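Below, in C-alpha cells: the form predicted alone, a single chain.
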Amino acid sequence: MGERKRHRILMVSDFFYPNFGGVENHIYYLSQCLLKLGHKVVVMTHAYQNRSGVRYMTGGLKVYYVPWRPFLMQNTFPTFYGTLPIVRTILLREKISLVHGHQAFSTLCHEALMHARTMGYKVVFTDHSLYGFADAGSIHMNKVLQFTLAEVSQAICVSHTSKENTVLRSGLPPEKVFVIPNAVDTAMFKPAPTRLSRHEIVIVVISRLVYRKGADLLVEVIPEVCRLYPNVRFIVGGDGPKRVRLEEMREKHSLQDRVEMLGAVQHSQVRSVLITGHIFLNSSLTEAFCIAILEAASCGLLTVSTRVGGVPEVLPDDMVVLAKPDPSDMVQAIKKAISILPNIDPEEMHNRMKELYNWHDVAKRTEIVYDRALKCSNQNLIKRLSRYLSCGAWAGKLFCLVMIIDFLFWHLLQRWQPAEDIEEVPDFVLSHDQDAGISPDNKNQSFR
C-alpha cells in the first residue's frame, strides 16, 4: 500500500468556537482528528468579540479569526469580493491544497469556496443542515448553494436525508456526495457512576429554545407527561426566543418544581446535566443528524425524538422511540420509553456508542473524499462558466458576471501583490507528548 498523502487544508465557516453548537463541533472534532492523521489543517472564521487575528488551540490547529463582524445570526455580511485579499493570503501563507467549506447558511464559506475555485484551487462542501423548498428564504437559498455547488469538487452530507435534499436543491450530481455522520467524543460523555434511581424519573432537554427545534412542542407535551406521571420531572436546558413560552406554561400549570428551567448551558457542562436523567427529549421539526442524540445515548439515557429528517438513521431501534411531531404522538412515545426504561443497561449503552460513532473513523472517511477531490481535473475559464450557464435563464448570466468579476480581482491582486512577495509561514508541529488529547475542556488552551 502506498504512502499516505499529506494534504493541507483549509477549514472555513462562520462557526466555531467560542460559539457552540453542532457545526462548531464537527469542524473542532474533525480537524483534531485529520492533524493525529499527519495532515495540516488551518481553521478561517470571522472574529468573535476580542478574538481576533490568529490563535492556536489544543493539538497545533491553527485559526485564523479574521476581522469580519457577524451581521445576523453569526453571520458575515455578504461582501462578495471583500474577502478575496484576505482568503488568498491565508491560501498561499499557509501553502494550501484544499478548502473545506462548512455549512450552506456560512457567508463566509461561500464566499471563500467562491475565490479558491478562481484560483485553483480543489474544494469540498459539507452540508450540515437540511432546507425547504416553499418559502421565499429557502429558494433563495438554495439558489446560492447551486450557484456555490457549480464548481464543487465533492461534496459530503451528515446523513442520507441529507444528500437527498442537498441533490435535490443544488442539481449536484449523487455520485460527488459522499455521506459521512457526525461523531461524538464518547471519551468526555460517560454514564454517571452510579445508576440512578427510577422512583423518580428525570427526562432531560438540551436545545436551543427556537420554533425550528420544536420548542412549542415542549409547551403541549410537558404538562400532558406530568399529569399522567406524577413522578416524572423536566430538566431544560437552553435558551432562545421561546423560552417565555415555556416559562408561561411551567406557571400556568403550577409546574415549579417539576419543570427546571437551566438557562444555556455551555458545552463542557452538557455530560454533567445528561447524567442526571433518564430519558432525553428531542423535539426538532427538522433535523439532518442531531449530535444532541449522540451524546446523551452516549451517556446511556434512552432517547424520545421526532421523526424527522435523517434522525432515523442516528441510533439502532433500541436505543431510540421515534414520534410524529405531534404533542399526543409523542406523549405516547414517552409512555413507552417509560415503561422500556427497566430494560436499559448505560454501559452498555455506552459501549455501542463506542463502536458506532468515532471521530477518527469521520476524519478517515473525509480524508478518502480529499483523495477524490484533488484527482479531479482542472478546467479554464469558458469551460468553468458553462456550468453556471445552467444554474438558470437570469441566474446563470449574473453568476458568469460574478465570477468574471472574481477572476479579474484575482488576477489584478497578483499584480499588485504577486504571490512571491507573500511570506510562507513555518508548519507548527506539536510532538505527542504535548498532546493533551481533542477534548473541548483543553481548547481553551488558546493563545495569540
The other form holds:
Amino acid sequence: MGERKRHRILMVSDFFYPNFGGVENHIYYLSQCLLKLGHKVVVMTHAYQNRSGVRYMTGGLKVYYVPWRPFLMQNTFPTFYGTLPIVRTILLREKISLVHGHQAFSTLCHEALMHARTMGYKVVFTDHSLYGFADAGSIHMNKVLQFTLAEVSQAICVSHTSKENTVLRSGLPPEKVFVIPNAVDTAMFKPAPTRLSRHEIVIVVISRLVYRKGADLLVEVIPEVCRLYPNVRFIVGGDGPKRVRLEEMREKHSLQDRVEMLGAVQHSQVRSVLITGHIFLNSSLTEAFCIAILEAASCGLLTVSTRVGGVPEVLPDDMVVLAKPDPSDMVQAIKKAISILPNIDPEEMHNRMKELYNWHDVAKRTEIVYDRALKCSNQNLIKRLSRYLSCGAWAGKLFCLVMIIDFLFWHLLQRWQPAEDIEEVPDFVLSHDQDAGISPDNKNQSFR
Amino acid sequence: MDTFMSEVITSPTRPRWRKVAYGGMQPGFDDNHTDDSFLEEMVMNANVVKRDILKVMLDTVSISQYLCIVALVGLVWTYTLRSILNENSLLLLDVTLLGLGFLVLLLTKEMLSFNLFLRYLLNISFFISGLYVLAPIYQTLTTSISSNSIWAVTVALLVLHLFLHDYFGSTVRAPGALHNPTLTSCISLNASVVASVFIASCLRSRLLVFAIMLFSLQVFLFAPLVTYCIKKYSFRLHLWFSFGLMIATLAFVYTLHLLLFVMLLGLLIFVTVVCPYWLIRMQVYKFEINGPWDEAKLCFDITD
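Please supply the coordinates for the form predicted in complex with the partner chain, as a counterpart to the form predicted alone shown previously.
Full assembly next; the chain just shown is listed first.
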C-alpha cells in the first residue's frame, strides 16, 4: 500500500462522553483505534453540566468541551456563525488536516462542517440514523442534510440500508458513500464463565422504553409468551416514558415473579445483565444499525429481533431470528429461538463475533476513506457556490447566501485574529500502555 | 486482523457481493461499491390516490355552501346595523331557523329518540335564557371602540374562522359522530363567536342585541351540524340545497352592493372550478418514497 500518511483528524458531534449511546461509543472507539494506528485525533463537542474545557482521555485523546450548553435533545443552539471563531482556533492550533462530523441530528456537526469547508479543509460525514421523508421535521432535516452534504468530500454510512436512505435524502452520488459498520468491543462483552442451565429460559430486553424502540410491542408480546411457556422469565432493563405501560401489563397479568424490571442500567453493568439470559429480544421499530444486538451476540445470547432498517444485515442468519414488527410474528420467532437454543454455544458465538466485528478493522477502512477524501481537489468559492445552487429553487440561493456570509466573516476573522497569533500545540506521543483496556468506563484521566 | 483478509480466492471469479455488514470488507469490493441491487426495494407513490376532477368539484360544494352561509350572516348583520331589520323580524327569523333546524334533524337522523329530543330542547332553552340575561353586558362591551375598528376586527376574525373551519364534519358533535373536534376547529368556532359578540355590541337596544346574538350563535354553532346531517342523509339533497343557497345568497348580495357581489361570485368560482383543476395539475409532482428504512407501523391500537 505504500507509506501510510499520518492524518490529523477532528471529530465533531454533539454526542460524546459522558453520555452513552451508539454515536458516542462509535466516536470514542474509532478515535482510540485511529490513535493506535498512529494518527492524531481531537474531538470537539459541547459542554456537559460543569464539564467544560479541554480534557484528555485514554491514549492521549484530546477532547474540547466547547462551553455551550445543549438546548434541545442534546443539541447546541444553532447560531450559524457563532461557532466559526472557536472552530477556526481549534483547526489552526491542532494543525488539523481533516474534519469528521457525526450524526445528522447534531447542529454542532453541521456548523463545524460548514466552517471547515469555508476554510478549505476536507470533510467527511458519518450518518448514524434512518429518517423518513414524509413529516415536517424530516423534510427540514433532509434539507439541512442536503446543504451539508452538497460539499462533503466523502460520506460514511453504518449499513447498506442506511446508505440507500442517505443517498435518497441528500442526493449524493452513491459512489461517494462508503459503508463501514459499527463494531463491538468483544473484550468487554464476554459470555458467562459457566453455561446457564436451561430448565428456565431467561429472555433479556435492554433498551430505552420509548415508542421508537417498540416498547408497545413488548407490552403485547410478553404476556403471550409467558402464557405459552411456563418456564420462561423476562428481564427488562431500561427506562423511559413507556415504562408505565409495562408495569401496568405486569400488574394486569400478575407477572411480577416472571418479569423483572431493572430500571435504567448503567453502561458498565450491561454485560452483567446480559450474561444472566439465554435470549436477547429487540423490538425496535426502526434501526440503522443495532449495536445492542452485537453486544448480546458477543455475550453468547441468541437474538430475536424485528426485521427493520439495517438489522437483517448485522448478524448471520444462524445467530439471529428475525420477525415482522407484529406481536404474533414475534411470538412465533421466540418459539423458534427457544427450539434452536440447545444448539447454541455461547463461547463459539463469542469467538465468531471476534472475527466478524472488530474496531481496528473499522479504523482501517475509515483510514481508506480519509485517504480518498484528501485526494479530492480544492475548489474556489465560485465553483463551490454552483453546487449549492442546485439544491433547490429557493433553498439553493439561501444556502449560497449563507456560505458567502461565512466566507466574508472568515476573512474578517483572519484580519482580526491573524493565524500567526494562534499558538500551535506541539505533538506529543503517549507511550501506549497495552495492559490498560480502552473501554470508556475506566479511562477518564483529566489534567486539571 | 489478519483473519479478515484470510479468505483466499481460489476461483478466478470473485465471490458475489452480499448485502451484509459483518465480516469486514468484502474481498474484491470497495466499501463504496454500489451493487445493481441498490435501491431495488424502494417503492414510489404506493399510497397515492388517483383523483377525479368531477368528484373533487362535488366535494368543494360543501366549502362554497358554508361560504354562502357566512355571507348571509354578514348580510343580516349589515341590515340590522342599518336598521333595515328590526327586533321583531329578527326574532321571527331566529324562531324560524330554530324550527327548521330541528325539523331537518328529526327527518334526517335515523335514531333521534324522544329523550334525546327533550334533552336538546332543554339545552336550547338554557342557552336562550342565558343569552337573554347576558345581553346587557354585550351591549356595553365596545362603547369606546370606533366602529371602523370593530368592522376590521370582525372581518379578520371571520377570515380566520373560514380558514380554520372543519369543512368535513362539525365541531359541535352529534351523538355517534366519528371524529373528535380538532384544535383548529375549536379555534375557528371561537373566532366566529367573538366576531358575533363584537357586532352585537354595536347595537343600542337590548332586545336587538339578544336577537342578533341568538341568530349568529345559532348559525355558527348549529349550521355545520345541520348541513352535515343533510349530507349524510342524501348527497342529492345536499347538492340541491347548496345550489339553492348559493343562488339566494348571490341574489341578496347583488341587491346590497355590486362590488361585493362580484367578489363573492369570483370566490365561489375560484373555490369550485379553479382549485380542483389546480389540485389535479399538482398531483404530477407527488413523490412518495417508501422502503426498508421506514419506521414500522404498529398494526394494533395503543390503548392507554
